[in-house]
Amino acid sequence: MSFQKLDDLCRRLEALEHALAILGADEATHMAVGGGDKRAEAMAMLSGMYHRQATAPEIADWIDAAGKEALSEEQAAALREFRRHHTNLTCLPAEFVERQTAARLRCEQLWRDLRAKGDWTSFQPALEGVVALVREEAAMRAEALGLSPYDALMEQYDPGNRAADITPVFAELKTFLKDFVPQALDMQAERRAKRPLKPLSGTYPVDRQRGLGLAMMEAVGFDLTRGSLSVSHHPFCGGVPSDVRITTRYRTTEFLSALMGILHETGHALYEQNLPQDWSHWPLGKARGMAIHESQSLFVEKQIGRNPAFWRWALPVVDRHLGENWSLDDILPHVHQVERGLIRVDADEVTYPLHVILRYELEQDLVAGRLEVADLPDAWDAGMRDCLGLSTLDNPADGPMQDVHWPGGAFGYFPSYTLGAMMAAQQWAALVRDHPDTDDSIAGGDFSTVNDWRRTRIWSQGSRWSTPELMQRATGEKLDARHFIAHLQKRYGS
């Protein structure tokens, strides 16, 4: 049977995916600097092996033949998603995948070294090489999929996303936020005038912060027998569902940035750990795109982790690990702090979308050739001035060098962050509608209702539905930014 041949193929591909994922996580966390060239060579070779097996000529015949077999509803869904996945894979020749993988890895390795030095001049040629390959990829995908080059790139991260749909939504949100950020800052100043901000103690050993992070991960549902916590230059969630690798970065002068990073990545990990295991080797059993993935991470970080109800439970846990015997009124001004800043991963939930919208605008111009890498620092500075009134001129480390995405060739990914924030707010609204006592459960340290709701509505569905259909089924309505705007107004407005 052809479906059985596809099933066998998927198991072989899953093994290669596993090897690449673990090698990638190790490269970012434990690999010695001298191992970079050989690691890039090995991963490029494995990527080429994966691509050649996944795009073998006979697979198209197997797909057609399997479509004529008597399949169950689940098998038919698996075949549909496999066909979509195969079409995207066959856009690119294996030699290009190997060349691009090597360029991305070497650029990432340079980025780790040169970002710390703020050395844009040395970094620029490597990024130019990546961007050239991204443009080449976009052209090939656009021709095969019948999409614009940028839409063809977004399709790889979140199927169904189109710039024509996203741009007006982001434009509306950008207009709202440029007005709302000053309002939120004024409200914060008024509150602090009445109750001055209690400073953090400023002494937080890494081992104690790590202990706190692990306790929080386990409490909100992370399975520590199928995952771990490490340190990296840039927080991420990698590995595979049976061995999820979470990373964060620590500052001993404060603990919230590392903790919130851990909660964010734990949201990603919960999704991975709860995907349908029976279909883990098929595209059907994978996560449904990065916007949905970001909605799961931001749900944990923002909707739960910055919820006052969460901190009613969390404060004693923080005290046990860090010795901070604080009240809710002491901690919430830190948790809900709004501040114009240069760094996206450290941004609060009010200003964060502006960081994403800036990158969304710039990377469209880079892919289209309207902007060259050499001009990126000036364009970034102009965008930051417009969005947040801040300058990054002569500060590339906190400007276009701050993220790992572009060195890694991930163009079309950034919109998912803010789309995910909107989805998370909408999912929270639907959850509370179904379970009005959710805050009380969280305040008691009980996350089972929250996780059961998300497991049923999101996690267990894998890639069975398109992103819009999944959101419709999960929340009862299409994606609507009003839930996110209402969330920000309630938490940070008057």
Second form
2 protein chains.
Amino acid sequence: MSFQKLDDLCRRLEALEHALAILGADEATHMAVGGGDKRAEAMAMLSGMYHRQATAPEIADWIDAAGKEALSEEQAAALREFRRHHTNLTCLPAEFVERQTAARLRCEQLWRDLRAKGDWTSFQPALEGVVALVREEAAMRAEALGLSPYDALMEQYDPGNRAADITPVFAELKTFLKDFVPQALDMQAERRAKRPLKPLSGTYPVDRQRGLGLAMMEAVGFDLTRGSLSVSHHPFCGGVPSDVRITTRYRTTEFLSALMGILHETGHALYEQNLPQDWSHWPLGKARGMAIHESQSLFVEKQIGRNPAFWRWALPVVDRHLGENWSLDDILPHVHQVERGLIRVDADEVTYPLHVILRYELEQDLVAGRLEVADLPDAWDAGMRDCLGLSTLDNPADGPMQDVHWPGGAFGYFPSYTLGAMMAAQQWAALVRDHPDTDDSIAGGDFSTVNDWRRTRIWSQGSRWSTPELMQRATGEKLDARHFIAHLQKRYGS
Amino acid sequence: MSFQKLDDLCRRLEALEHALAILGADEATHMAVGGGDKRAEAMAMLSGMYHRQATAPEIADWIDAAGKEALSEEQAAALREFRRHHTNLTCLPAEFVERQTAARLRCEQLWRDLRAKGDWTSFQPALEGVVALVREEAAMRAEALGLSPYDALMEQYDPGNRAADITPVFAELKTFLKDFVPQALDMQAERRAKRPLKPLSGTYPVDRQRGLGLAMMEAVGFDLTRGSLSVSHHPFCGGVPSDVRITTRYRTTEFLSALMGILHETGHALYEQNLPQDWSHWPLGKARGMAIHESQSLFVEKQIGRNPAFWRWALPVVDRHLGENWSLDDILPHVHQVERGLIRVDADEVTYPLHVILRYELEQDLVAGRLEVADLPDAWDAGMRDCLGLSTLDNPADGPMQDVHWPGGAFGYFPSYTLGAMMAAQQWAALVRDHPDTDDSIAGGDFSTVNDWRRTRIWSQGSRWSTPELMQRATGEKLDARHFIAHLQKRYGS
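Target state, the form predicted in complex with a further copy of the same chain; input state, the form predicted alone:
Up next: the whole complex, starting with the chain shown before.
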């Protein structure tokens, strides 16, 4: 039976994914520094095995034959998602993938070196090479999927997301934010004039902060029997659903950045830990995509973790672990700080979308050939001046060189961040419609209603629906900017 | 070119070994408890991939064809070891391996439960099943290798080891020890009557003990850029040569057991870290076998780590980390403690060989069919009374049920422990012949001469020679019990 053959294949692929996920997390947390070369070699080899097994020529026949077998509704959904996965994996010739992988790795290595030096001139030719290959890639994916080139790139990260749907939503948000950012900054300045920002500095030993982090993780629903918290240079959520590895990094002079990092990664982890276990080896049982995943991390970090109600519960917990008895009025100005800046990853939730929308606009032009890499510094500077009133013309390292995504060949990924933020706000709004007392529950340290809602609507659905379908079913409506706008107005506008 | 095909195959196999080694070490150190089922599934699947790739039908042809190619002396050695490895791996039919694996796993699981209950009666039938399969296995291996059945089993662990060579050496050692153990115990009692044993108890926080362990590891040659120290329930040395994972466990009331565990595992680690890197993917580049590996761990733990000269250097290091200013006369009676006991893993270096020789004798009889499992408790009891004057008749859990080896189907492995101890003593004797001032170097904290000697003679040789050949070349003579006997007499007889 062909469905069974696919099931066996999925189990083999899951074992390789398991190895790659744990080896990857281990590399960033526990590996000896000198183990890197052999680790890279082993992971490349295992990735090759995965790719060869996942793209073996007989699989297309199995998929077709399985489609004619008597399948349950769930099996049919599993097959549908497998086919989507398989199409995305096989629509590029192996020769092209190798050429592109080499160009991406070379450009990424160069980027690490040249970004530090702010050397755009030496970087430009390498990025041009990557962009040329991405245009080829997009054309091939578009042909195979019957989509426009940019949509075909996004399809890898968020099945069903289309520029035609996203562009008007982003346009509405951008228009709002260009007015709102100066207003929010003015109001912040007024508040601080009345009540100066109280520093939260002190000495917070790593083990105390770790204890606080674990307490918060557990409280918001992280299953500590199926996951752990470690330290790494950049925070991440990795591992496998049965053993989710999240990390943070600590500074002993302040606790908020490590804790917010933990809450963010815990949001990713809750999604992974609550996926449908019976289908864990099939694409159906995996997280839907990058935008939904980001909506889960931002739900915990922004909707819950920066909610004043949350801090009514959290402050005594912080006091218990760190021995600091702050008030809501002390902490909220830090948690809700707004600041114009050049760097996306340092941005707050008000300014962050403007960084993303700029990249979304520029990368569409790059893929379509309407913009060339040589003109990127000017275009970036114009966009930043328009959105945030900041220039990057004499500072390319903090302009178009700041992210790893483009040198790494990831085009169509950036929108996920802001789509995730908007989706999180829309999910929150739907949750509060169903449970108007959510703030009170959270203030009481009770996250069960919130998590039950999310488990039913999002986590348990795995990859059963496309990204827009999942949002529609979870919240009762299409993606709509007004929820995120209302959220920002409520938190930063009064 | 067929040699190149084998080289490519070895690289793929190395990647799978890398994954299995790191996943195995991770399971015992960092995995979340709930991650066990999926981890077991993934590792079984990866082991299956390894086995399928390593036993693919075309490989035999590649080996034959490579033998006709123009090979360097090193390539010829690599091919020879590959052939040996391949023969050992393919001489059992897949159907038999599956049947045996299932019986072993079942018997091991049963053993964990029944050993705790001391229930020999329920355990006996499961062990009988395993022994029946081991007899079949030994017959098939013997046929394929042209060896006697027991030698064919040992060949998996220590190529070239033969019962005809080992039996007289063990007999000499057993005769010596049956007299020597009571003498050593009498002398210990006399010494303690004159100077009572001073307890080394205190409060030693884990991080202090860990700091001491790391300092000792580094001093004796462990490369901390290519390995690390963690905690696990049972100490082990795992990982890969570029990233060797050793572990220990700590008790805060005393420091010696954790430290001795660290020194033992460091001995294994030094071997792994100093294998020939260019051949790391071929059997040639791997450690020779279990007896040689144990000789390396026991060299560091017993020949160095329990040497009074070592403690002249180590005591100030202990003081620096633990703040305890003991004298040689305080510490040596603990380091050299001798005690008759029922349990092999708790035994000291004087009594340990008697435990092993008993198992060596019994397992040969079991494999040959001269002894049946039903008669094992009586035979064990008789052996223990003869060697150590202790009875196990009413206590099978501390008799023939104490080890995991036989339930796990590992017959022919036990001699490695005592062979390792004898080899370590013989290596030490050869080293001291070449460098008579070795004790002084060690007392000065200088381990470079010791390690250079071992690197040249043992570590860099990988699997180039059979176990007896390696010993002959490293020490200039065949395995000879007199070195170990002289070592025990010097340390425990005066």
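Residue numbers count along the first chain shown, from 1. What we label the rigid core is the largest C-alpha set whose atoms superpose within 1.5 Å from one form to the other. Here the structure is a predicted model, which is why all the values come from computation and not from measurement.
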Once the core is superposed between these two forms, does Glu301 show a C-alpha displacement of at least 2 Å? no
